[in-house]
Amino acid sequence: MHNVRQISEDSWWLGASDRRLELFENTYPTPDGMSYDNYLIMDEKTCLLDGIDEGVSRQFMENLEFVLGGRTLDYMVINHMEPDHCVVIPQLVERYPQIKLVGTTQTFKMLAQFFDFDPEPHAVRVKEGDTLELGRHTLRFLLAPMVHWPEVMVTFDQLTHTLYSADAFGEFGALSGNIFADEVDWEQDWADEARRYYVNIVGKYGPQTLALLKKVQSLDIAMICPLHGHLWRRDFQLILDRYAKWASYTPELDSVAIFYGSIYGDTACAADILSMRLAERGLRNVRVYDCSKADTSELVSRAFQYSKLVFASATYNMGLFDSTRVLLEDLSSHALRNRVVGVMENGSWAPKAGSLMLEQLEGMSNMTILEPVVRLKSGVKQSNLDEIEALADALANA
């Protein structure tokens, strides 16, 4: 049975949600599942914009056949070649042998890597600014390399002023009928998942994302249609402003997030004491995270959100406690920068965590590391309380 929704003139949402999915890309937890969006324009020529993941391909095929209503599929625009959007391409080519596939030169190189069929008889290669006439609808293509793969482009429908934005402006989470952001309390229920999605999927490629935003701002947009999550038909600045911050590594909150890795609780105790001292100095929205319990994707997202970060770690096997090490490595690989940072270390006989954290942080761009470094030896002592007070002052005044 079909499950579709008309979104604008001649244009349909064909997507589906996989509520069984627990790990997106087998890495990022999706407790609420994942949505996969794609779109069909019914004009003199029919045009599908992107495909879908194998897990929900049956629903997609039923949706596609229903909206086509017996017509053939003339075009498929491939904005992004990642398998969660393109695994159905061989089935589409088999079912609609006259189909034309529209993508960049890099797209067709990847097609040959993923699949065994010959794409050349179907290939329509496009470059920046090229257009495709469907009848009343004219599609214009804008390249967006490394947002977040090299072949990525976005598509602008000049009739409906709809931007089909590939993986930009997406979210984690399944949809439930309300496919538009204005049909839900997006700020309360979805903004955090939009950040967690951007930071972990695209976050390393801030300059490339800013380049795409510059192109987008020149368009007269009436709707944004991403490949995951809600569609936007109003209040565009809610998502565009956040992307501008995330892509430029500008924090959303001027406050402190504390991330600790603790074995027996002493490092955790120091982190909690620091949070209380910060509250006493008037800081609001201070957050404390146990790196061993919270998922790394959530911690990375919060690090992008906050202006000031504190890393507290026990020394473990002459190295960093595992969860702290993983977090710092992930932040480095996602190119986090422009933060004020405090450090707290613990070690019972050979403290190493502090120097190792500093080494990681100094390798990141534009990180302001505060003094003092709080140095515990096993438990929290009076001398440590004095250091914690000093660090709280430095954070409050930074």
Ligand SMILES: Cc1cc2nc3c(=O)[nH]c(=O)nc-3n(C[C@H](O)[C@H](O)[C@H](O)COP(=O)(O)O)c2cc1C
The other form holds:
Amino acid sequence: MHNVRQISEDSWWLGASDRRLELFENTYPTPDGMSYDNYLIMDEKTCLLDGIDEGVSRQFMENLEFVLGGRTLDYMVINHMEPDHCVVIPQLVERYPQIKLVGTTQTFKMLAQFFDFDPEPHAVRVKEGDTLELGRHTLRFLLAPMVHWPEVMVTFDQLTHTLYSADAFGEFGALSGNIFADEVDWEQDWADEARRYYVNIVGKYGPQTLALLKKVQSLDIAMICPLHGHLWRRDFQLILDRYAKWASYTPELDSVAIFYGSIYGDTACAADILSMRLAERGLRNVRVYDCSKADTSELVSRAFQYSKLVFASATYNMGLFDSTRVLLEDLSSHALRNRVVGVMENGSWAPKAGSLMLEQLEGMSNMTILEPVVRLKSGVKQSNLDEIEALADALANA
Ligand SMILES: Cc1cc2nc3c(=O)[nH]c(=O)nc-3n(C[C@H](O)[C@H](O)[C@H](O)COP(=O)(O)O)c2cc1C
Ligand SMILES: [Fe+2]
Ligand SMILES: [Fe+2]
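Would you generate the structure of this protein in the form predicted in complex with the named molecule, following the form predicted on its own above?
Once more the chain from above appears, this time first in line as the rest of the complex follows.
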């Protein structure tokens, strides 16, 4: 049975939510499920904007047939050639043999790599600024390379002033009928998952995302329709301001997030003591994370949110404790920069964690590393309390 929602005069949302999914991209936990959005414009020509993931493709096909109401599908715009939106393409080509597929040169290169059918009879290649007439609707295509893959473009409907934005402005989490951001308490309930999505999926490509934002700002937008999560039809600044920050590696919150990796609890104890000293100095919203417990995608998201970060790790076989090592590697690979950083190490016979963390942090752009480094030699001692006080002062004053 169909489950669709009309979003404007002759445009429809055909998406679906997958609440069984454990890991998006087999990597990122989705405790609240995942949504995949796509859209159909019913004009003189019918036009689908993007496909859907395999896990919910049955619902999508029912939705598509219902809105088409017996008409054929003339066009499919492929804004993004990733399988979570494209796995249904062979099925669509089989069912609608006259279908034209619209994408960039790169899109068709990848399409031929993923599938066995010959795309050429279907291919409509577009470049920056090209348009497609559907009747009343004219679609304009704008390239957005590396927001998330190199072939990505976004589509602007000049009639409804709707931006079909591909993975940009997406979120983790299933949708529940209220598909518009203005129908939920977005800041309270969704902003964190929008950040975790952006940072982990696209976060490495800040400059490319800024380039897309610049294009978006030149458009007179009435609606933003992403491929995951809520649609926007007002309060655009809520999401655009956040994207401007995330993409430029600008913190949202001036406070401290502490990330520790601890086997027996002494490094954790030092982290907790530091958090208390920071609270006494008037800092609000201080956060302490056990890197072995919290998911790395959540930690990376918080590191993008906070202005000041503290990394604390036990030494482990002359290296960093695994969970802190993984976090720091992930932050490097996501190109995190522009942060104030404190370091705390632990080790019982040949402590190495401090120098390894400093090495990693120095390899990242514009990280201001604070003195002193807190050096535990197993348990937290009086001399460590003095170092922690000094680090708290440095963090509060930075
Ligand atoms: C498997 C293992 C390997 C370790 N390797 C080192 C090491 O190479 N150098 C060192 O100084 N301490 C090493 N340690 C000791 C811990 O870093 C040290 O006991 C520290 O105080 C643990 O802090 P925690 O209470 O936060 O877990 C190792 C501990 C374990 C369990
Ligand atoms: Fe993607
Ligand atoms: Fe996606």
